[in-house]
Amino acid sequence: MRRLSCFLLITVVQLSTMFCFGQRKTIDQRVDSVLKLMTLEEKVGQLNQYNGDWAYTGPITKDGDKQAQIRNGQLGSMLNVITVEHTRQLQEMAMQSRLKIPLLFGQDIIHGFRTIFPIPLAEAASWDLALMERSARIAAIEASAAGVHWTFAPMVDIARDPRWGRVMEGAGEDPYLGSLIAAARVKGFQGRGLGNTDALMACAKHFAAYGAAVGGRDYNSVDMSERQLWETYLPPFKAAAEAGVATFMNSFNDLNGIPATSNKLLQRDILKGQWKFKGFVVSDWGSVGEMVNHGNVKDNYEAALAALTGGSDMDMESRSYRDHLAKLVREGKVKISLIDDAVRRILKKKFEMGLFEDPYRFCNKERQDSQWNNAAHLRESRSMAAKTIVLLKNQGQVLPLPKQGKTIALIGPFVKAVRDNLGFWSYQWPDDSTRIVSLWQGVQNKLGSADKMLYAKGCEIRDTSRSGFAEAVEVASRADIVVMNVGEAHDMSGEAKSRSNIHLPGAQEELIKAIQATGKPVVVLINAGRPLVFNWTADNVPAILYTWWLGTEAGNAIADVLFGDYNPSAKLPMSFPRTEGQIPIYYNHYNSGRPAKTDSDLNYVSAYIDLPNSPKFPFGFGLSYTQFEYGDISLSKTSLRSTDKLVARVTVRNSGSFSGEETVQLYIRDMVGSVIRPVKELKGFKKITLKPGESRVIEFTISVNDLRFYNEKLANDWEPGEFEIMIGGNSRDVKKMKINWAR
């Protein structure tokens, strides 16, 4: 008995020692331990991601042997599988495999999960980084509670062509603002760090230059210089990498003739080489196999070879890796070291997420239920939505509307719309009809009843029928004020939703003309996922609010702005063209050798003979119910050396009668460079709140780091010389001063 007790004691000590030693291993060591046990087929399996048989944001793909592959340890990840019931079911299958390597569950959590926030382009209009981080944080809390580990967001593509439908997913045209937003969203999704059960792995997409597709046509080719790539399109990706983003997704386009999915320059040289990125790269949906259509490989066998060699670690949905990688290794065409590197990167994230310790740690039914209808999240969604609404015009101070004493006619195809408020890349839940707040409901909530509210649809979104015009005009004639709600349906902007004509669709602008002719004060609300063209409305209607697609609380947020409970403060993150002929149009363009001095200058200069060069609404533009006056710029010095810092100050005064927020913007121009420099570049901004009559001195500190650019040798450096400092409320209306900066 005594000998048995000693033996048991020794065994316990040995096991304890082994356990403690295992706990002291680094994640890299633990990854290597698993990797050594894996067969080639199991390694290849980790490099594949399949869609679930429950479709939420992608098509259903049926594959009869999915479950067998999971049980055999031949699948690394799944997407479009949500709820703790479904994820647990599949994870239990993975735990039947030889090595019990857990699955990763990915999902397109773009602007909310259960609580839908404004589309990302709308959020960018808030210029509020803390709020954008917070909306991503809430999305992560809700999605992780439903069993999701990984979101395919943020999209950080710079976009200067509003014909491209995916502008709605990004932060607009500017690399400085886009970089700050990319970092904020990564931090929001990943929270306190991977391993916390309310954190999602973020994914910076689409790597790279997808937003520059020729003709604004989705999935199309991209052709640009490397200097343009580095200066404009790569900065937000670099910012995401520096913020610790867990994964990257490559893009559908080719870049200068090489598909991004197999682009060694992008994935191996820049991302994993120069930037030392330690996460993994996932292909976009089927993009490995789509290289056959591009024409640089003849079949999926060659596609698997090109993609893996080029640096794409995980194949989403093409089955090219599954069917061909093992054979390529055995034939000596793919080095096993490349397979091991890809597998190691994926396993490391699974360890960091804590899935090896507990594969079911994201499968907590109570936690899922607690986040299903989170009232605090709805309040934050409403607040964010109000902060994204851009006041484009308010002639005669039509807005804000009075809450009493006036009859209001609400006219247009979006007044009572529900689903369209969510926009593209959003979830459809069974109770959406009762959860999503329409404009009609939001105004009724604000007024307390519908006694002073009239309604007419007027027209449909897309067709040109005027059959509803007469009723709409009659309703408008009985009202004191008319609020019109027009725009794009939820499926008119987004992936594969490029438009050659970005005017208001159907007969909507004709309806606006008919209502404006009644002589009633008219307010136009425009719901959209991109900048639209609406010149007649912009020129003739007294008040215009750009209301984007605002999410679950859309109607309440719009009502908050309409009636003055929130004073609009948003600023445009993209230039709005006058017509498609100006596209691409963006504020930070280069000058030509014959620049037009004004919009009316046509004397052998770079100009249109039938259209001004300037946009209809410039980048950074947005009005308030109050007015802000900018004083002249004062500088700490006008001649500086490389070690100096410049302090630029401006006094901003609220000269109106409402308290309001203003985003003060700093721009710089390098007057002479070894390569042509943009006419202005955003280099800083500050959001301030001022009471009526209040003034504040706003200060920006500038160093030579703010002057850096990529020269013809792709060196990121600055050059001495003359610079222009500009400060204002948008990219067009600025105060200016010049300085000299020497080495």
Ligand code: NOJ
The other form holds:
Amino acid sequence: MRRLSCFLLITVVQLSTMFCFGQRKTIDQRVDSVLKLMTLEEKVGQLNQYNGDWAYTGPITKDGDKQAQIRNGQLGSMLNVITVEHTRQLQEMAMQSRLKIPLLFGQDIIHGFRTIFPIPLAEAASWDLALMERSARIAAIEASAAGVHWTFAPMVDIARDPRWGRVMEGAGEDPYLGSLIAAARVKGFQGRGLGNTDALMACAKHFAAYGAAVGGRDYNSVDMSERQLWETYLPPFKAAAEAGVATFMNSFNDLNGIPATSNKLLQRDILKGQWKFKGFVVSDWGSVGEMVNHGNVKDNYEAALAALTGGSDMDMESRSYRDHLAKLVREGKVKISLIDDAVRRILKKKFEMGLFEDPYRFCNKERQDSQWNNAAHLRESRSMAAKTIVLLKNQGQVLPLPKQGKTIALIGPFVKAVRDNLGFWSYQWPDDSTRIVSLWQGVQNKLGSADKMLYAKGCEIRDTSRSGFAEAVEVASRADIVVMNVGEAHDMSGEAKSRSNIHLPGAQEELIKAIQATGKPVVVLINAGRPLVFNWTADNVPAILYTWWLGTEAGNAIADVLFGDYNPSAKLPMSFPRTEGQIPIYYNHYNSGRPAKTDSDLNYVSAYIDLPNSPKFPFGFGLSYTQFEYGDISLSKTSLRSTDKLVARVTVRNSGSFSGEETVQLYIRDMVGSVIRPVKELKGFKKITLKPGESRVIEFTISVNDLRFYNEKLANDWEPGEFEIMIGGNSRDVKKMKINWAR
Ligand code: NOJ
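Hand over the structure of the form predicted in complex with the named molecule; the form predicted on its own is what we had up.
After this comes the whole thing, all chains and molecules, with the earlier chain placed first.
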């Protein structure tokens, strides 16, 4: 008996020691124990990412037997593989490799997966951080249920050039707003943290300055000062890193002559050095090999050397690491410690995702089915979409429209469009035609029947033919009100979709002129992935709603706004130019030595002789069906010392007849800086809801931290002196007061 209990005791102690040991081992220790078992080839294998065979989001490379490479442990990750069936199939192959290291499956989940939300630029117009976090959360819930581990989002590139097609993917032109949105989206995707099966690894991209491509032409070079990089382009990346983003993606562009993919300053010094980023960096599609085209390396051998030493941990699709890294190590050109560092970073994420415990934990068919058609997510997408629609004009209060008693003509190439409502970066599903709500369907849902609805297409999206005009004019003449839906097709903004002419495409503005000439009240809805130019429409049509690309529930959301069930509240996250000649255009510019006093000032000032300097619609602009009046600013002090806090107050009153939401915006100007400061910079905002007649005092608390900038030495500091405090409903119409801040 004593011997038995003694034996039992030993066994329990042994087991618990093993168990506890297992538990006590940190992820870093577990990573090291795997690393120790790996051959050089297996290590290099972890640094490769290939596309699957179902969909492509870049130029296709077909070489070698992918499946054999997975079985040989020559692959660490794949992209464009979705559904639990496909991911399981490939993961099973990885489990046949010697060390059974699981694959990571990455995917561009940019604005939803099954439930498509508005494009990110549109969501930014909501200025609603909680909702953007929620939209990313829903995307993660749905995509992770379909086997995806990792999203290549958020795209946090600041963009001041609407010719660049990828403005649709980001948060617009402002680094402050962009940083808050970057953090919100990272939190949304990663949810309660990696390791939960509904969390995706997020990826801040494209590091860095991709949005500043010369001429707005995608993949083009970027040339900018380090100060501008720090001041404008890096803040959202820093915010994403601080929010715990799991990965970064570098970018196609060169930055000041060095490809981002091999850029040591960006990846080693700033990201992994100063910011202490512990995740891994993936290249963009083929960007390692493309360094040969850039003319920075001779061949893929040199490209692999430059990219790895420059800080790119994983090679998406170029095969340069696969073909050359082991050789480079053997030749002593790449230190094994650099390879180990990259592998460690990747294995660590695989551990954090729980894939070593269970490589199939994201392959749950029931979960996939339960998320395939999630009605609650559709409802959230609809309400998000309504919050992104920007009311640009509402002369004579044409909007909202009555739900009864009037005949409404719906005219334009987007009225019955389905796919175009999703925009770029959305996957096509076989049942799209029945799931995506067109404008026609949305209005019909709202009115209960199509009895009082008329339709004419009028013209195609890109075509210049006017053959449909006569029918459209005839239809308009039979209606009481005309709603026109015009804009860009889903593939006119996005990757490789730069446009030199950003006017409304084809004959669409001509169609608007023809319909406006009927004398009927006209409402124009503009679907687009970027700020477009539509001056005639803006100057002549009484009501305009900017309806972006709103996702699966587009038609319902637009109908909610058209008929007043939702009072529009969105504000533009980018300046809208009068014409392409003003680009780049952004509100936070420098004053110049000869600033124009007015839009018509031409007295040897910095101006165009044929165009005002101001945008057509400024950053932060957006109307409501009600009106908001701003009182004067009152300040707690006008002379402050460094430890002081300034409280700036303004009273906002809803003087109209609808309940509505307003985004109250705070801007600051540093009047004199050792480095020139912009004419204004967004430093805060508050979203409020006011009933008709209601007023509220809105308060901003400002400290010297809000005055910081990158000085001549690129130190982030503030300087004492005079500051202008501005508060308003957009970046142009602000109340102002000056203060003095001493050390
Ligand atoms: C290229 C794009 O630039 C990037 O944003 C995307 O994530 C990859 N292709 C993968 O599709």
